[in-house]
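In the block that follows, a single chain appears as structure tokens, in the form predicted on its own.
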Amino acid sequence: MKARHFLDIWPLPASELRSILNEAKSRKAARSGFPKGTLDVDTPLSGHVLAMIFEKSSTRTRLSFDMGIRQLGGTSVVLNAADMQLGRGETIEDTAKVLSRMVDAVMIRANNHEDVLKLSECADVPIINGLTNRSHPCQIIADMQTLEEHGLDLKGARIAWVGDGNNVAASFAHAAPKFGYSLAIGTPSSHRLDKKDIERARAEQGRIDEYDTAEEAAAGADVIVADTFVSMGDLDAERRLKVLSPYAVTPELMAIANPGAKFLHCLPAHRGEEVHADVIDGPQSLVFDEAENRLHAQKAILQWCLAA
């Protein structure tokens, strides 16, 4: 049977994504009051091994997948790509074949999206995209879970993305037609979201609106989402901060959105750069619920990939 990969939001049917999201909610509810190390009652992935490969530093992705596979009854092996033969010239094809014979699934946090796609083409086990330069699909499941937990009906909601049109913004665009929200993107012209991502969403009747300012995007929004202005690997920090500083999420920007609008950020955050401390540490912020829900989302993704 062909392996079931979780590489991007856009290729997956809305019904499958809804199933994953509902499973994440159910798993979280079923663990209420449990110590963190207690196994889930049904341990559906007992005996399974997850390999986690990291080309980038990680806190939430590593913790959530490691704790997630443990709670589901399995175990994990953590691999630093630089310490593997992959980092010394072994081909992705050979690496995929070896991993397929030793583990049940692979989560990779990679620099290049094409490498993850190639890994999935050559592997006989599920490959999960833990983040690439093109997208961050696991984050989106946790974000949708968080918003629904706080009472937002995704269908018909208005989500505003402000700042850099990066990989997380791309995944928000991919998810818009799947979950029924409209996406308002406020970016400078030099940091637009890739047109392919916008066109793909619009082809599925997703509403994606592009604006030149954060204020235009935030108007009428139920949620405002931001990310770091300078990410791992960016070599032009000073220029990026100068260009993106007008897109910082301040209390004044939150006031332009709908009353009670929520704030999301995938973390790590830099207070005083992309977001004001009064916002991220204030009552409208859901960032730590969002971070916690990475755990439950990853568990649901693992189950879906392994048909457990």
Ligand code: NVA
Given for the second form:
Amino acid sequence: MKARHFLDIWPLPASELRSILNEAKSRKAARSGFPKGTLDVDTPLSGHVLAMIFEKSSTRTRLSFDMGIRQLGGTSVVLNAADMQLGRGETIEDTAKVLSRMVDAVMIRANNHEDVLKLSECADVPIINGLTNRSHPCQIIADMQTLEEHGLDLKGARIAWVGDGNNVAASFAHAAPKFGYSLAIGTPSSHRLDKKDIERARAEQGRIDEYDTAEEAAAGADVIVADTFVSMGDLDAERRLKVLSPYAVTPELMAIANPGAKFLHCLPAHRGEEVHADVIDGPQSLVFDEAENRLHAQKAILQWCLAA
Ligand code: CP
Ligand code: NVA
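Switching conditions: you have the form predicted on its own, so give me the form predicted together with the ligand.
Every component of the complex follows; first up is the chain already shown.
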């Protein structure tokens, strides 16, 4: 049987994404008050091993997958890409075959999205995209969970993405038709999302509005989302900081959004660059619930992949 990969939001049916999200919520509720190292009562992935490959740095993704697989009854092994034979020229095909013989699933954070797709084509076990240059689908499940927990009805909600049209922005666009929110994107023309990502959302009747300013995107928004102006792998930091600085989320920008609008940021954040400290550390910010929900979301993703 073909393995069930979690590579991107856009190819997955809305019903599957909804069931992953609901599983994340019910699993979180079921272990409320448990010490962090205590296993979930049902340990559905007992005996399973997750390999994690990192070509780039990570705090949340690494911790949440590691704690997540343990709480589900399994174990993990971390492979630093720099120490693997992959870095010395071993092919992705051979790496995929070897991994498939020894572990039950692989989570990879990679520089090139195409490498993750190739890995998934050659592996017999589920491959999970833990962030690439193109997308960050796991983040979206945690973000949707956070917004619903804070009372937002995603259907008909207006979410504003301001700043760089990066990997996380692409996944926000992919998820718009799946969860029924409209996405207002405020970016400079030099940092727009890839047209393909917008088209993917629109092909499923997702509403995506693109603006040249943060203010236009923020008007009437229920949520404002920011991310770093310089992603891992970006080489032009100085220019980016200059071009993107008018897109910083300030208290003034939050005031343009709907009253009580929420603030999200996948973290790591840079106070004084993409977000003002008064916003990220203020009452409208959900960033630490969002970070915690990575754990609950990863568990639901792992289960979905391995249930097949
Ligand atoms: N948000 C996120 O993916 O964080 P890390 O880079 O720390 O994993
Ligand atoms: N856009 C950021 C997200 C980090 C979680 C990056 O790719 O570095």
